[in-house]
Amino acid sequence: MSKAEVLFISQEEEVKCGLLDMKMIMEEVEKAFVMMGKGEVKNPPKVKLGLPENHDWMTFFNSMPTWLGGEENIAGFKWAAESKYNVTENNGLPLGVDIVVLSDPHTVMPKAIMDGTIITAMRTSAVAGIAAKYLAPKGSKTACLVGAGVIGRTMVMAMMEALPELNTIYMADLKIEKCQKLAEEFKDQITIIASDSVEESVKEADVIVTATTAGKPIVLKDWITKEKVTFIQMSGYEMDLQIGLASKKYVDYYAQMMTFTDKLLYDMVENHGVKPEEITEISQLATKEKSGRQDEDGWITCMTMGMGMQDIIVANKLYKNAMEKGLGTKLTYWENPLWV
């Protein structure tokens, strides 16, 4: 038997494998949910071990597994992890530190070991690209990101790459520095307004992105006044409980949600009447079963989370690319096994 090698994939490689390309992270994410339509995608819930407890943690683990079928064929797993700790401590780490593996779903001989973080911060703000795509008022102008994090960045990659007219991002987070950084950096491509106020913020917006790690809502219904405003929440239950009551609304995987008590789907459709269907998927946009935004539609709130075959799809097309431009270390993972 031949000795078995996996591919180890750098951050640095993955990003001349087209990691920071939106456009490609989109469409390789948004074929994934097609895919998820044709029910050609086993995704079952991410697992959460948070600490020191999950509706309290300092830092968490995510365990999330997948297996994409189709022309993919291939498992993966993504083990998603973040520390509060790296941002009070401005020990120089990020937030998240996530790893993925890519598997043969045939002989489940591991093929590549990648970094993920970078992987995460683009696919998250890609599956709000792609909401936006589908969901945002028509020729929307203007949107509001609240947070300047790591996402921050490439949530403003996405909404450039998702909304064509799009000339002004109103940024809020708590350290308005953080905007103003990011603002200098997009001020040859895009208007980016900065601020430490989220109610000044999403007065003017028509599309209004959350990507915090707060627990408790920070975008309340009396400071909205469009008519026609599409939110979209990358975390639990960042926009009012009225806001979402009020609007048509939308997750990216609600089976996954449901299994989180924490978060805003959850809690309208356990205590305040909210029926499943009610409810559309963006893989039911994707497939075109249904639609998205119509003409009389006046709010409408897109709930998610994440999903492991959003980081496996993209892993997949890195590791595709690495392997056609001879990107990545050889490791050995046995010369012959030991037991078989």
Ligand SMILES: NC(=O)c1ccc[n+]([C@@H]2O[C@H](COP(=O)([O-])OP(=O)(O)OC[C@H]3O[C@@H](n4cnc5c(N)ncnc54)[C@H](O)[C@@H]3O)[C@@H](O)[C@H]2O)c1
Given for the second form:
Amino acid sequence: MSKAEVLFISQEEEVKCGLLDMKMIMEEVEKAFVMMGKGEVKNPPKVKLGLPENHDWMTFFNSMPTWLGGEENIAGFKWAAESKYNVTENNGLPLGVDIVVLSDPHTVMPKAIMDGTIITAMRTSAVAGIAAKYLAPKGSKTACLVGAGVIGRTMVMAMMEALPELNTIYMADLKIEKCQKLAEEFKDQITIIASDSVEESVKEADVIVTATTAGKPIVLKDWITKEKVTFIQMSGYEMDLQIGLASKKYVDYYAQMMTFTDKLLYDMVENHGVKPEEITEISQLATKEKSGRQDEDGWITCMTMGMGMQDIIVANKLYKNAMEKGLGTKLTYWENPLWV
Ligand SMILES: NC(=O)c1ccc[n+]([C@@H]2O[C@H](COP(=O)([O-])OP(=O)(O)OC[C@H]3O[C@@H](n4cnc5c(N)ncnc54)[C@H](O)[C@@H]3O)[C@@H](O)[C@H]2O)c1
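Can you return the structure of this protein in the form predicted in complex with the ligand rather than the form predicted on its own?
What follows is the entire complex, opening with the chain shown before.
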């Protein structure tokens, strides 16, 4: 008898398992970076299916397989998708919609199928939080967040977690009402100053984070007057080239970033003489192989495109919590495999 079951875990159940606990998510994601640094992770670069065209997409689907060894011992896959129609058609759906599958790396049997949408938002901002923890100017009190969408909300959570002295967030979006809504939502925890001007919002910031759908540089070098600033870019090309070139450079995953030929890192390396050895991966910070911001450092830019390992380690934690709490719906995968 080899009946097989798979646990389906909804977004609401994931919330009950700790999904919105940014401290926990940052710890899990940093653990994944440490494992990556120790060679305990397999995470090939994501494969992108853009429709109608890869660069000029209206919707895309990314295939993101991962294996995490050590005590995690889990294989998993995120099917990550975004739709620009969801933004323009006001259809009640987010830009990004994701699903995660967890599998046993030994038998290869699926263990769980779970919503990956908020996992993505939480882990994406957790990566920015980890970057800020290592790279932000000491005692940073002000941050500017550009983009008040789904990632913008989790970014507020991550910056509050990463920067203990943070007291003001300047938040800019084309739609100022989205910044105002977040200012109201977080008013008991932090002061958020809403604006529709990126130029005005970046001026006072020690840390500048972009998470927009702009698709072109929206933070310009000439606007930045502070000597020590950390720029963290979540979409591919939001900081202008001159900011990147004038900064010490960090990434989540160099090999993957170089597969995105229309993005900032690729442009700097291929067209502007930046050498691969000038670029540090976050995993090297997490393992302490390299140190974070030094006293003499001025501008630092960290660029991320996201990795399956970040999703899978969080999903595995939530799956374990769901098993412990008896949450999720068991689905029969098969009563007996038809052919063995
Ligand atoms: N690095 C990663 O791991 C990772 C993971 C997931 C998503 N992302 C990226 O993060 C970005 C944000 O995702 P989201 O789910 O929050 O999207 P969203 O649609 O919920 O929010 C995007 C926000 O950006 C604003 N915006 C667009 N152009 C702007 C401009 N020129 N100036 C100011 N604001 C502007 C929009 O008004 C919107 O509020 C997307 O580009 C997405 O691809 C990155």
